[in-house]
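Shown next as structure tokens: one chain only, the form predicted alone.
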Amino acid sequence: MAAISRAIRYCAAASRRSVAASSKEVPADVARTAAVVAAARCGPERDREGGRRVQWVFLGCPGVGKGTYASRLSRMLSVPHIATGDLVRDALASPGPFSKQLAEIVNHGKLVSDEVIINLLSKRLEEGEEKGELGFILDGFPRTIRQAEILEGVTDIDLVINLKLREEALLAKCLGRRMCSQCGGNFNVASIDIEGENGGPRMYMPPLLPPPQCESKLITRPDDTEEVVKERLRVYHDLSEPVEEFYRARGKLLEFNLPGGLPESWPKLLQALNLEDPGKERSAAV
């Protein structure tokens, strides 16, 4: 993954520079990435100790619980959960200048700069490389088109999840969303009952509520009011959503509508991956 770090970071910089570019020639060094970085693909469904090899994409609003369902297909395949919103809070906490301004940037429900989040997403792979990790499940990129084409560009994607959830139950589950400062934990004390749409179901989704230990210790995002939120989804919508049709028109996108919370939400998307439901994993989503 360190070739596809490398690839990333020389294509991002490469693309601004595309414009002025005339010659179509394949420069040496680019033909040597692009080989290293197909050597670098999925390879085998397995690995030697029965993780899969992946490289899988989700897509979705903010909120929609891409992570949620990112970190439990992570535990049952065996590859790691890469989360881009993960990688810009762990930058939010560090000392410096460039945390303070990303936090004018976020706490806005601005869209974090391209280069921003290809340097942060560099990095991780980089690191993860270190520790000998295969494969992928990136959460929160690509979300811009510029994005998704520097992704094209240097790995090949196997599937990407679009996650969708009807805007009111967005909301509500955004501005629920508490997480535990001491231990870290995510949890939300939204108890959302939708009426159906069209004669269909109730949408139940039932709060994901902390243990004692945690209830006196929540905190709220400072993104995470309704003005805020609302600027979010209306960014996503009109940067983001021209992803879904990249990968559409590529035959790799899958659409998933959550029909509820994880209970039973969980087996479906299984079930749409034709993957089986390992007892634990339902287990923990129940």
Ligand SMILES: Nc1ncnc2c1ncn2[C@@H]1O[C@H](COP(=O)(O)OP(=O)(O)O)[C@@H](O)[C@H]1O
Second form
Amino acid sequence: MAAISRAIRYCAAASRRSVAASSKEVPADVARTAAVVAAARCGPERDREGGRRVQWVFLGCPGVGKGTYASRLSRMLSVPHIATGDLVRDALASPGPFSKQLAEIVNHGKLVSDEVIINLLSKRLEEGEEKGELGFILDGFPRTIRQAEILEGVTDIDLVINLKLREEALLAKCLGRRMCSQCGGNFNVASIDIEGENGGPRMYMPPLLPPPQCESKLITRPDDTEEVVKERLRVYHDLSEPVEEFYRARGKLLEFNLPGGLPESWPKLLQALNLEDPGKERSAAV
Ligand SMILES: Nc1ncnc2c1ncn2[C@@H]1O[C@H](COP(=O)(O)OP(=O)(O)O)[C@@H](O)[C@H]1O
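For comparison with the form predicted alone, would you give the structure of this protein in the form predicted together with the named molecule?
Below, the chain from earlier opens the complete complex, with every other chain and molecule after it.
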């Protein structure tokens, strides 16, 4: 992880100096070396099955549920769930001109620059390294081809899970998203029940309601308004969808069409991943 965060930071510095005009030049020798070192460091990190801790990525449109499924899997597999959207929101919460600049971008549904996001991610990886974290599930990164190339230059990604959901459900899910301002729990008040496509079954996604103690403390993300969600979806199709093809071409992409809400989709996702449900996760809201 140290090598990865250092190498990612190196790439950020390289972008700052505009040294790297093309992706092939970006990771260069330093990052390549770092990747080898990172791989070598996996030796003592082997788990019971003999493989190193997972290094997975979650892709998918805003509202698809990346955070929900990534955080459940991270608890199951004992690896950190690193959501770049959370890193951005933490940065937004600290006072100063930087957070004002960020808010301008995020609240209009745009992506922050690769340089900013890579700096935030490197810092998070370094903090994790100090705590002895191993492996990761990335959620919301990479979101551009350039980010994917930088990541590829510094470490091996084992698997990329591409969550898919019908567009009308995505908008409703973003608009129904709520967070408890006290405990940080994520909920969804949307009850989605839509006609099946081409004679297929209806899609039902029950709401994920907060417990009574959180009900009066629910807040909505400022970028979860209809106008901004539509822009985020447009930006996803434009800049992030090509990342799916990037990983498909490398044979790393697992496409997963969500059949419905969490109770229906979670066991099917585990099945697709060939994982056993330890049974602990069923009731917890995430
Ligand atoms: N990898 C990234 N690259 C650029 N901007 C990012 C990235 N990850 C998060 N962001 C910024 O943070 C916002 C919130 O991200 P996230 O919580 O992942 O949203 P979503 O629900 O749209 O998937 C994004 O709209 C974007 O402005």
